[in-house]
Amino acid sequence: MEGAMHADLGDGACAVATHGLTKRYGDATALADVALRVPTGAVYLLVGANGAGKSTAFRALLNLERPDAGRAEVLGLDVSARGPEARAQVGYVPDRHDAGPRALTCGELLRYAAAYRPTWDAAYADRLARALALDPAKRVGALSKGNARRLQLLLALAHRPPVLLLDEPTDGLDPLVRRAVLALLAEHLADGPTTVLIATHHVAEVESLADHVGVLRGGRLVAQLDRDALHRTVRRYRVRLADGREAQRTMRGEARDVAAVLAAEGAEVREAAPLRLEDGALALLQEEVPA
């Protein structure tokens, strides 16, 4: 894969943004000068391998991790100075499946959450509980991994926050429940303006929802672009080589620039095809980026 390393989304209205965000654990760098830009109302897919820094970035956005450098903003609030206020605007599903105090029942935990969330929609919470088949009498500590994830999703959605941070939201769910959860999320987005930042390995699942993509590799944000730019600039090319053979190459860049690069190598473009969001995101993830 070849071409420009990074396409910035600019400095327009962003619901979520980081500025030079850097986090180290001893000698290991989890995040390095990360500048996320999540436009208001976007569904932004953050792609990266395990250990790339996705969960660290989410925790930094909630002021649950203090960065070594840089800052994070949610709805214009600097989270290091106004953490509680920022967290009140966010529905969060963490990477871990710890849904809350183990001794409480699901019903007790939901009532507790409702008391601290002024925007809690009780009717909506009941509807989500039915759709997710959650037993209010079940103790949180006795929930399976999948049921704990369902409870976390309900807690994230029921107060109808303007921002959702969803870290592997379908992890632990069987295929049928995954489909139901994604349908609920699509309905939630249709009901009102919401900005969503999703980290997931299951890119195909959220392909119909996502309109922006960011790629984290080794703690660095190596690509960030909207869906149209991805389709326009990341393509699979069928080329005729100088020796007459044909080959396929996935390359990144404007079509005329790619054609010029190939021509300089003695190759001719025969056909160019855009990639699905999943394939484009994976191509960016696997791209070798110059230092």
Contents of the next structure:
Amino acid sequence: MEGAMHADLGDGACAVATHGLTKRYGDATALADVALRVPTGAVYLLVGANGAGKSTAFRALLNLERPDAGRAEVLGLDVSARGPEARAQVGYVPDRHDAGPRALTCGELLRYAAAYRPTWDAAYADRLARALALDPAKRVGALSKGNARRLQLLLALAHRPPVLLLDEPTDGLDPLVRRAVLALLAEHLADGPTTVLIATHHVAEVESLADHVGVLRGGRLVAQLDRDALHRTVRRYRVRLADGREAQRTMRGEARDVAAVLAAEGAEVREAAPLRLEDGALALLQEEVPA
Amino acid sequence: MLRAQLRVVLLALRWPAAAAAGLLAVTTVMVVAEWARGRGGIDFNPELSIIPGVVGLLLPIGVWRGEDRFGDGLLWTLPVDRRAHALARVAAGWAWLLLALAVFQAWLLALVLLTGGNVLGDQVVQVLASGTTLAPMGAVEPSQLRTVRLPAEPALWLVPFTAATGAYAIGSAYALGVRHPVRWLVGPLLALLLVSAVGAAAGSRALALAPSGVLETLMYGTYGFDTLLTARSESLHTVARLPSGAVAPVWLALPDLGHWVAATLLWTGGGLAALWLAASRHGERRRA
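Condition change, the form predicted alone to the form predicted together with the partner chain:
Complete assembly follows, chain above in first position.
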């Protein structure tokens, strides 16, 4: 994978992993040889432009899509062979806002979902419903986009799954509720060991939670590294060019390697600063980081 | 899984069920009022099984309403085998359908008994003599009719149940297996219209009439959909105008229970096979 940037996250302690995952729709390639490695207990941020393949990857992890090649694993379970068992370990928020049968009330839908989840924590579900200001008597079909998203979050969290797959979890929420959701998520993570794979365009919101990042571009996983590696290897450099002017460049690589590259161009590093997770991820996403 | 589906389908259908109950109540009042005015009792009539049949055909709309049938909605992300889950939803709808039908038949029986109607007793009917057809406007000569005694046929009480079951299997297969239901409904009809129009333009009477012939056979043929729904009591039973001007109920031919059994097996078997294929579209994605 030319130009790809992958820290060695290993295979051993991965809660979620894909191996050469490839999915095509006709001529379009949604996923190309994707090898996700989400360590157990990590909060892994998957970023990518619209259509980069994030939602397809999530669906493959739930065995909702049959890959053209490769395989997906959740907690070591091959999802194509043991789909129901794998889904039992996952709380999922899809990118769409259909929460469930529209004729049911929220309370009825929660009881319906609870019937399938032996680990459903009714007290926790009540607490989440109060925190998210969800009216149990409201009909699912009458929910706004934001309320439907709250209900989906509740459905994903209330059975305390070891793995959370959150596809744009704050989409449709107003800023106050977004903050409440992120606080709930942080509390959830503090309560017990949970691995989170989260896809969002609002990277800044989850910056404080995420400790790993993966970048999907055109169906390819072009970067995958932990937060420390990102801070260490993707930096903004203030350089003095050969003609004496100063410029800023975002570059990836170990500091001394980058300095050597710049020196070969006749430039001198004046200052190097790590990027915030959002800026680093966006830089990788925009292909603006020469090695 | 089945219990959860029984519950969720019941919840999803409660308002249509309440509306149907209201309709039955209004109908009861109207029938009893008519009977009280001396209009005579109502008889059990197999033609009425067209109602359960149509309900069975349309019920899957209610059973699947609001579900993200081809997406990643809640139904498909629950930790159970997806094909079995889809079939459990269909089975739950069928169970409620049969229960509702039992209530409907009991209601009908009560009305027939209350109004002193005929509960499948022998009937004396007029049948068009073989080899003759009804003239335009339904005019018929008395000599073309023969009077026969139609023996009681308790099996006809089963027709609503089999009609509803067969139609429900077909409707469920359609709801579960077709991503774009309107396209798949309108498309074939437009194709038949096109064939007919091309036939007419080309001066080919056979081609122009072929689509209507196909539809006629499918709906009213010996083993057509009408045989499933009403044991042909709908298509064979009509009214004729006698020379005196009187209008009389007439059978074009007597229904044949053997045809009903064969049509029921044919349509229900086809529906169940289609249902299996449709549910398999949602099955676990196993690697080849």
